[in-house]
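Shown next as structure tokens: one chain only, the form predicted alone.
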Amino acid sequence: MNPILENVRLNVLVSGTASDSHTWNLVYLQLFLEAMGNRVVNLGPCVPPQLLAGRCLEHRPELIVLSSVNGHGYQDGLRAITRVRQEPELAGVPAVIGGMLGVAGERDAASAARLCEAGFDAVFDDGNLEAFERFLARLAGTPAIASHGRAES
């Protein structure tokens, strides 16, 4: 086996939302996830819900990560996760969304709760990468490594 692949923890699909044309957030997420040993398929920006669901069926990810920085992530995210969860094969695949999800740019607990009710497993709209890393570690069954290099329990 390829020694690089021995460290792969999760197969992750990263995507922008339908109305978001930003790409650097997606590149950053891909590099962040790959640096932790995950294999990443990055669909890029402006991905409509139907295409997202189709690519998820094709790639069979162990985690779906949506990111938005244009402030329309809440609405786009609801449409995307609703479409993804319509596929029986994707019903149990963990999915998260993060970034600037509302035009006000402020954390909105009610919107985050609604996104989770719609089918997301977590919402990271506060830029807390350590919380995202802990979420990833739980999925992969490994301890999270904090930025100072010690494992968290």
Second form
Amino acid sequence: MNPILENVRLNVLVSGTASDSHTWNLVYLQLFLEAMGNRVVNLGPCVPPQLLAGRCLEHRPELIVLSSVNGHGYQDGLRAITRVRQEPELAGVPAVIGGMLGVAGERDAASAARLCEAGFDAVFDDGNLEAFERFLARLAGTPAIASHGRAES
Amino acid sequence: MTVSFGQFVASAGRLVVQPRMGFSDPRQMRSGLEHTKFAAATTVGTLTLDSYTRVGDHDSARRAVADGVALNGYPIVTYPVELTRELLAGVADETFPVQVRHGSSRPQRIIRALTAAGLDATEGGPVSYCLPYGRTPLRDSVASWAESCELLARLVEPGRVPHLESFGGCMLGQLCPPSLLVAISVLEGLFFTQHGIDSISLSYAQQTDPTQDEEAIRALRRLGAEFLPVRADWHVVVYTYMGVYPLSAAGARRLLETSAELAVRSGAQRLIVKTVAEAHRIPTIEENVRALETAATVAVMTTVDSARSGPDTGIYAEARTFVEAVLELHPDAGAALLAAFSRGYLDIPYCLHPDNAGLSRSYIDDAGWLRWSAAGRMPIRPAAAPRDSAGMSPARLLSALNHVARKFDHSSQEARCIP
Ligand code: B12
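Form predicted alone already given; the form predicted together with its partner chain follows:
Complete assembly follows, chain above in first position.
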């Protein structure tokens, strides 16, 4: 593991998207993030945008991780992040989405760009965990998070 | 006289094969049914519904259809009933029954839509379409499913026999030991018969080992005969592996072939196939047809040795223990299932649903059999697991999830080296 990641101790909220019932992805992401020392709240599958925003306000995560594999991720992800960013208190929380977001088995660059415009900080639409690790490392290097990480450890 | 879904399968005289096929474009869906019907195999057709329809978000389904965005299935509630009738006209008939597959814990609108379109066969169940599929409380799912069975019984066209298949043989697709899959299938079948449906099928999804699976399907057949009312017409349907699928086309094909062998050897009457696209995306019509024909060819070539019965490692006894423990809780199968989950008598490993106790765990042993590593409060005493098998690191979970895919991707590579 990237040594820098061992210093990231974040409160992470993991969630499925509104129409997606798959859960092994969520179980796995939770273990993956916990193994790095993060604390994870896992909302489970089929989380509508309203519920997602509500739980984010309640738990105040330092990172929001959405996962979708059922092929509706480009649409569901868009509605989810739009709703989350409507909350002024959630406007600056880093948020990412990943998995298999379309039904065609290939990445859709235009749809991914739309997700970023709507407020995601990163889109891993090939489910690439190494790229996600690099993102986490970069996040750990950002001043606000890094000082938090040190304070915790 | 119309031939019902159950009668069609019973009188087919060979393994009936079926796709998991669903498209949001009605022309593509129609073409998919036609190609299924005329595949070189004894087939039944499928309308697999999209995820928005499954969760009852018909607005999103409508918006996607209006915007021309492809969905992961056919939105039967969104489309006008005439359109679905047209789609089926001249395809669905005596020689080609069509089943609706969805994944909804509250399927009332789906049942209304499919019966309005002249269909009579679908699948699911109060547990199997709830715990693996979302956040609906189990209590609500049980009530919705009781109502839905009764709706289906009442709304099918006169002279037709409603058919329901339990999805209980596939809890989360992977890592649920066979005895629990068998028990849930039987209990859901019983639930259907208590709510007016007498033509049913019980399912079992292929797991990690063919010998273990064969024993499980025999146990399912035996328990079905013991616990379902004699008036019920029922058969067993096998699902080709429902967990993480091999990435390579050769590995994917080989796994499909082993499931067809399993279905024939264990005396099942129907098989729902997977395609070479499974690990990657929604399969095309052609990929589905190829999978159906591959499975049918293997089925014809597979011989049944009725003298060979295989080992008894206790799957029947364990499944029977579950069924009896649940039915002792209440004469009504729905109430009994609710009580059983709240007490943890039934407990699906790795299931995130709040109404699942979450104390059970499973692992794949060195011989490749799927086993319990923790039984929680379930009424069974599985053999002791190796000490370290209950702890789960991310690497270990991924390795268990990928066990079957890895085996078949590898063996297909080896096969390529043989001259
Ligand atoms: C098991 C399974 C199921 C089980 C799920 C049980 C459960 N509660 O989880 C059941 C049988 C219930 C099921 C149902 C359905 N499924 Co399904 N399912 C699968 C299957 C076979 C394996 C998925 C799995 O367990 N993977 C294990 C986990 C650990 O891996 P993963 O999900 O791929 O995630 C990895 C990466 O993507 C990545 N990742 C995931 N999320 C994120 C997020 C971030 C930020 C990052 C960085 C990485 C990342 O990390 C993971 C580890 O590498 C796949 C096909 C396959 N892969 O073989 C189909 C599959 C995902 N299902 C599919 C579909 C469409 C459905 C259904 C809609 C039915 C249908 N129409 O066919 C329903 C879902 C209904 C709904 N409302 O959503 C499609 C999706 C198609 C697409 N995207 O193009 C697939 C690909 C099958 C197919 N080829 O058609 N399914």
